[in-house]
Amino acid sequence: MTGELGAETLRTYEEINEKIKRGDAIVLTADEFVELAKSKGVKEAAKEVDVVTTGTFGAMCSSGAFLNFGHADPPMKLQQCWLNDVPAYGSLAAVDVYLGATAVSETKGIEYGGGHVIEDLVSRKEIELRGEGIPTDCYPRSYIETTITIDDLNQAILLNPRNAYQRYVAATNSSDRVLHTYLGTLLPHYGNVSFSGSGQLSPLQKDPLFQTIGVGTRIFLGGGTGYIIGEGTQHCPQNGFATLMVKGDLKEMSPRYLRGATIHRYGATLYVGLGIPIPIINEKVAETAAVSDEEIFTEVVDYSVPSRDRPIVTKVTYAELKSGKVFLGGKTVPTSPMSSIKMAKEVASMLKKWIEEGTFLLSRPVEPLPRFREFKPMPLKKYEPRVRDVMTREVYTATIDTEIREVAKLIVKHGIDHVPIVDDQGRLVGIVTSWDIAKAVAENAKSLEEVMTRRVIVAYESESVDVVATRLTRHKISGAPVVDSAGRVIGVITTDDLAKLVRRGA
């Protein structure tokens, strides 16, 4: 008998499920199967093992829950809804809302968000519900304020549009400032590499051809049973970035495997435990299930470049990433995971236990996932102003050796607030402002070196004005030098320049 992709069938779903019911199924975690295949070879391992269990536990921002509250008396149609001050999308049916994991509290900010509310619901904690609506004849109420628990809800369905990325890029930072990203805090000058995903434990690494993973596959989700309902958003399997859309009953899940979290200075999220059983139906599946961390590669990408197409610094294996260090930029750089390898192992082990106990049967997919999807960026059909469009090109600079008095004259003569400090090649080495000069005079400073700022926030002429405006606001500064790729000063952009742009558009 021949299975999918021309591979000879070793065992069917029905045969495996019968063995599970009898307690005879041989189940290994992905880690265990990799080691078995190394010692005995894939062919022999495939003959011995019925099911391989996988696991991942990481920040899955594209997660959320549909909640149905039931009707109040008198009833209302929720237009806006807040759960513990976190907004949920309410413009669905009268008392249905969708709570996104990355929504943030209107009182606590990113320290508490939708992911935290989901964890609190699963923990059976009381949640404060506040809702507003437009009164109608059949829904006369306009406001409601009450408390609920998950057991008060008719339905609480975890429905995650994009989970379990097949792999992630790893992130580093070549700039001279700290960056805060969805892959964690990145230290300057290639100070660290941050990565996500569980490598050889990752579900989609074990069956990248989707022979056993598809619509209807039963999975471990958040400590309960869930199902794959289709490809995830941004599904791009041809480049090794397949994703899954999954659902499950939130009432059956555990806060151990669903945890709200805040990524420092980035935002709120939800850590999700997800595991998929891989039935070894043929040797082709066994081959991919045996792939090890040493064979799984990903790119290390420089996140200091504010572009969709960030430069690739190098390629590394998950074995290197998990070792705690990689070689980058001529030096050994520490690595750290954003996801928990320990919890991923626990998910795979828990799923193995369920199957061995006969409480979890496998389901054959009713439809395969697509093996190719065109991955398109957002089209920008309206011109967005760039720094080059608004920056001041006539920039007045000084060197470290310039006297403070001369810099003060520059500021007064030209009515400027920012004077970049450059070396003899015109490369930026620091900056002083009119405030720095006033302080220097007040404190009787002897040189610019005593008062200038060395770690300068800069802009590039190709950057979007919107991105630079956000940067100025974040750092609470009124301007930044514009530099080229060699670090030479070619202009300056200030809040005054941005204000002129706004007035032109008015």
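So that the term is clear: the rigid core is the largest set of C-alpha atoms that superpose within 1.5 Å between two forms. Please read all numbers here as calculations on a predicted model, not as lab measurements. Positions refer to the first chain, counted from 1. First, how it differs from the form predicted together with its partner chain.
- Core-superposed comparison between these two forms: CA of residue 435 displaced by 2 Å or more.
- Comparing the forms between these two forms on their rigid core, the Cα displacement of residue 484 reaches 2 Å or more.
- Interdomain rotation between these two forms (smaller rigid part relative to larger, C-alpha based, rounded to whole degrees) is 8°.
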Given for the second form:
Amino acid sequence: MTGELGAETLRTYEEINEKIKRGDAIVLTADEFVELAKSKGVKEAAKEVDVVTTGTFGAMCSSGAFLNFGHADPPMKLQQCWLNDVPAYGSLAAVDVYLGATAVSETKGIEYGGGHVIEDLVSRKEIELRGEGIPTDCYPRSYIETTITIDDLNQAILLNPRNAYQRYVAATNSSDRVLHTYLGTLLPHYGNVSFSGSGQLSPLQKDPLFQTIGVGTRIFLGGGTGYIIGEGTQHCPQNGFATLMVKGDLKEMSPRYLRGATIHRYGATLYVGLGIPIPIINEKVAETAAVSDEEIFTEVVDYSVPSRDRPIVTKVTYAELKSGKVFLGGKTVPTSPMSSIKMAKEVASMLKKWIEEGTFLLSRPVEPLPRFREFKPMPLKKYEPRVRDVMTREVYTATIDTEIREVAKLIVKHGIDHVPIVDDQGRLVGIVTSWDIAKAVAENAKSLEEVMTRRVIVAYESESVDVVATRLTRHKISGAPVVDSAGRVIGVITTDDLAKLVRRGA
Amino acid sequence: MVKLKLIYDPESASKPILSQVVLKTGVAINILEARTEPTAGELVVDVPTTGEKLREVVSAFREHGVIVKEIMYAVELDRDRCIACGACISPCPTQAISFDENWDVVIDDSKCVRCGLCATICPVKALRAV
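After the form predicted on its own, can we look at the form predicted together with its partner chain?
The complete assembly is shown below, putting the previous chain first.
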């Protein structure tokens, strides 16, 4: 690295820590450092500042805690364990469990989950513990019920496999129904954009080349001290999606920075406050630490497409996202985050305070994080049926002027329940079912227009049967027309078609 | 439709004032919330009228010594619970919610249409539809 421009050492970790101990280290939050670099230039800012503190406060589902309860008398091996009715993973040694943030209460559902238990633990509330196990000579007990607090535990260790995404895609919704996603509620017809991540405050955004961030970096975690223990799962730094695996002593953390939460119609999770100090060891680090919201891009993705590969609608900066409005699909659309920018700022300020007060020293990583990791999809090696495999291709349609009587005849003659209504190009404009026709007779309707459904739930032939079955159930309907990309009707898929599939499978 | 908060003093707390006002004005007042303590009481009511008739209802309560306040807000924000994530902001159909300069969540009561979506989706239950 010697000789590389900007890589000359400005200050060592040892020099920085000496200054911290003396109480004269110059520490700026990332927001403050960005401003300083804008006014004085990066070179000058790098000379003046020893440490830049970062922060993020978002819903981090890949979080959880290892808990060790100690042994009861007579002892037991906890094979299954519940904390306030939330299941914890017990397939470890006798009294070790892992409580995941997204596990949900067996009595309250997603309203109370692992994240809430973690918040209640750090709030020092009493937690109901229930356990079941198979009695053995070593562990004769088969059932246990008691209450615990975090202070009763030998260890309570927050260990999060994937935290602090460098950035995240923003979400929007082109469909005509409201979506409830892990990125929040998305209104129809591009009604809003929801995003996550703190942009120029984001820890991994400030040292994306991992010159100072690595295994062993001491960090702010949940209001206490934690450590980076490696790359996070799905770490993909070459695309700007670096992640971290972190751990820390839960007993020292605070419920202000660890909050259980419920994402409506999605699930339970944990909001985690996390901050990393970036030592300005050279100008190259200063350059990335000075990157501003205007320079950090992310993609706005259409979450109405029920597929892994969701289409990108546009690209925006965090400055635009934080402004509250973006331009999308020919109109101005309101934006808002799912992660708290206020709390991210507070994390960065708190970490700055700790360093200024001399209670938090920096650590030199023992190994940098990898700069490249392939992000692979899950291979599907078993055949999964698609709509095209089970749909009925002999489809009987009507047009808007067809007599109700004629449609009734069609239904009787072919033994069908669904008649799509099409225009002269064969494009779907509505649907009538045998029930609609019965209603037409009962109400003495004159034309199909009076009884047909215009907002038709459709299926596409490349879609997985599983997804379409869920759609039919959600809308409480027994069938849907299958349309091509031009909206032309090419078949119908009904619950009868799905039933055939089960028989075929058997 | 107007929401009113009625504050009863110790003397009037035990009298059937609401019934008397309903009988006098003929307005079907709906009780949304009631809180009674030994010495005082507080009611939140829905008054399905406007204009002159509403003024009549308000003055009828006042004649009985009841303090009447119009409730302008439809949602209550518990600042101790709120983490200022902003999940309620962009989904608000009338854009009544925004961040202030400190990135705290603020609600513009005049824009709110009381749909309750924000209270439903709040991840930490900091919002409550009133």
